[in-house]
Amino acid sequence: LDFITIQNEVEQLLQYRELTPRLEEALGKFSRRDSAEVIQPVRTTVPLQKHSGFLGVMPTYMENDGVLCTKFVCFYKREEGSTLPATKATVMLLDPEYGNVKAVMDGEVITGMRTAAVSAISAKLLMRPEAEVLTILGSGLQALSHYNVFTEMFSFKEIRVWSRTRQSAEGFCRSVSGPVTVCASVEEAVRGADAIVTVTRCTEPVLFGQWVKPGAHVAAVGACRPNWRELDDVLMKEAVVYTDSREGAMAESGDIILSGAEVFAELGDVINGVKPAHRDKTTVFKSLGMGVEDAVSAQLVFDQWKAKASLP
């Protein structure tokens, strides 16, 4: 019943080019709502009041895979200034014959990786492929990740980045490989972007649809609670909305909630080839992110750490 620690280790034992595919085909059998490929309830949460927070729980089993793994996720509105940190994770792969315990991963490397992942594949589905600009609103680990993955994915010739604070902002372009436009504010970033990505700590709406290119696609990361938002209700009504998980979105998003959009599809949807990607019109996708894009990185990890551990 010996389980193994992995922290260090995640972020050389998990790349795009491996991870990607995987989470694609993760999302297309979600959608399938078949019950011996994924069983996956809706993010369980517990609010922490005291710390402006909430502990979220989300376990799945993939029964054809073999695969039980539960994600423990604290998420907090922190205020302007703090360094504590907006979320933190742990990922436990679990043995579904024998019920033990065997592995505990950190999960800030398998958050930040899968869900920008997740959403560059939105972006190779729905973004118009002649796309040449990358907005980015927010400056910390989703948006580094976002940067990293996009980048390797997409051939953008510009990147524009705003976050509150011009320091975060220039603090995020010395931390990327590549240039990096810092815009004064969020109109001036977004402004004839083809695709933007929300990654910010906002719990009111800071993307303007009238600001947006008509067919951009967004890529909505944050305000994952239900009076939380980024968007503004026109953008949320003249776009075409997908979500990783219907029932997730209509729990969690307060962009959707609140603004009584309709979601259109699921990614899965359009993966499986049951929903048309709509690249002609402005597309928002609303990630709150999901149990089995956790299961799936984490497996993931744990089949490299055996394979190297095996090495002579």
Ligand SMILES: O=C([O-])C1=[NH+]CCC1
Given for the second form:
Amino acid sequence: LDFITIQNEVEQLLQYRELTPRLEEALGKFSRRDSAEVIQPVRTTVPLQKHSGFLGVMPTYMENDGVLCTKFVCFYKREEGSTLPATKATVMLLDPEYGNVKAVMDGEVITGMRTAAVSAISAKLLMRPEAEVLTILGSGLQALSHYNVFTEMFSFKEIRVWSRTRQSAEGFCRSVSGPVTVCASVEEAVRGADAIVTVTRCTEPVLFGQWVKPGAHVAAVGACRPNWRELDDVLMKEAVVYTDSREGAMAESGDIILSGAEVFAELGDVINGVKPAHRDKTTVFKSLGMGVEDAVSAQLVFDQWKAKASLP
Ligand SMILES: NC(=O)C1=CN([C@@H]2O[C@H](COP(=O)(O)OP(=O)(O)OC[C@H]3O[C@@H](n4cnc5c(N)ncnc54)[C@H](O)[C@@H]3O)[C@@H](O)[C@H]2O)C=CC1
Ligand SMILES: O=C([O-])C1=[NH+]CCC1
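To complete the pair, please output the form predicted in complex with the ligand; the form predicted on its own was given just before.
The next block holds the full complex; its first chain is the one shown before.
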């Protein structure tokens, strides 16, 4: 087997049931900073000024697992009302011994699913167990993948969505399998919510601490540039802040850098039992996205593809 391209099949091959435990294990490995387990530098970002975007290159090597992977992801600050996607990604698996490419995969489903699954892991660790109300801010690709995994893993009594236009929020409701309440404002959507997922492309704060219920858990997924924001200073300073990678957060998260908030722990530290999960307090998980998440996802797709094709 030399080189394969897996495009539309990714959706059929990747299931949260198998993916989520692998991601949890990978987050723990990353936070141990053992180079035999994971080598993953902060992503290299090249500005695409003419197109208001960035190319992110995200290499990862997992020596013990024999996984070498890189993702190329372009992400854009789109014009108001643009229907073009915010991100476009390709994932490449390589053979660590010979350096040849083993597989090239479409990165859209991988990025959608692994990001949502990591947010769900943050909720599993940091959200109050009696949580009843989930709010999703944004109605794009990540909103959908977050809806899918959060409803698979938890039983919320109410799910709310807010988007910039009522039309896009209603479109989101039609695309999902269960009831969702469309809210006219962010404040209406988040008041009283136990879990809040922010998956917008905004570059200024959209979620304000004064509206957030004490003890709520926020998974903040957008705003992945050092001068972009989704959350305000009040929320960042009042909450206990967790992230995927400290180095990534200090290089890329406007919400952390510009608010001056302290990062309490990585999710992997909680998984490894070296830092506590403050479920009783308001918590923010600031997600930037990591190469190791793409690497384990791509390896899972590859293994499933080989099993389906009955290859050794
Ligand atoms: N942390 C991570 O690992 C990852 C983060 N992302 C980020 O997540 C965010 C969402 O990604 P997708 O769902 O793929 O994008 P998308 O383009 O499919 O959806 C974006 C949503 O944000 C809304 N939006 C756009 N501009 C806005 C504004 N100024 N204020 C409020 N809402 C606005 C849109 O109406 C849409 O509902 C993006 O910021 C993207 O860069 C994406 C992939 C991975
Ligand atoms: O990890 C990822 O793929 C991304 N993070 C921000 C935009 C894309």
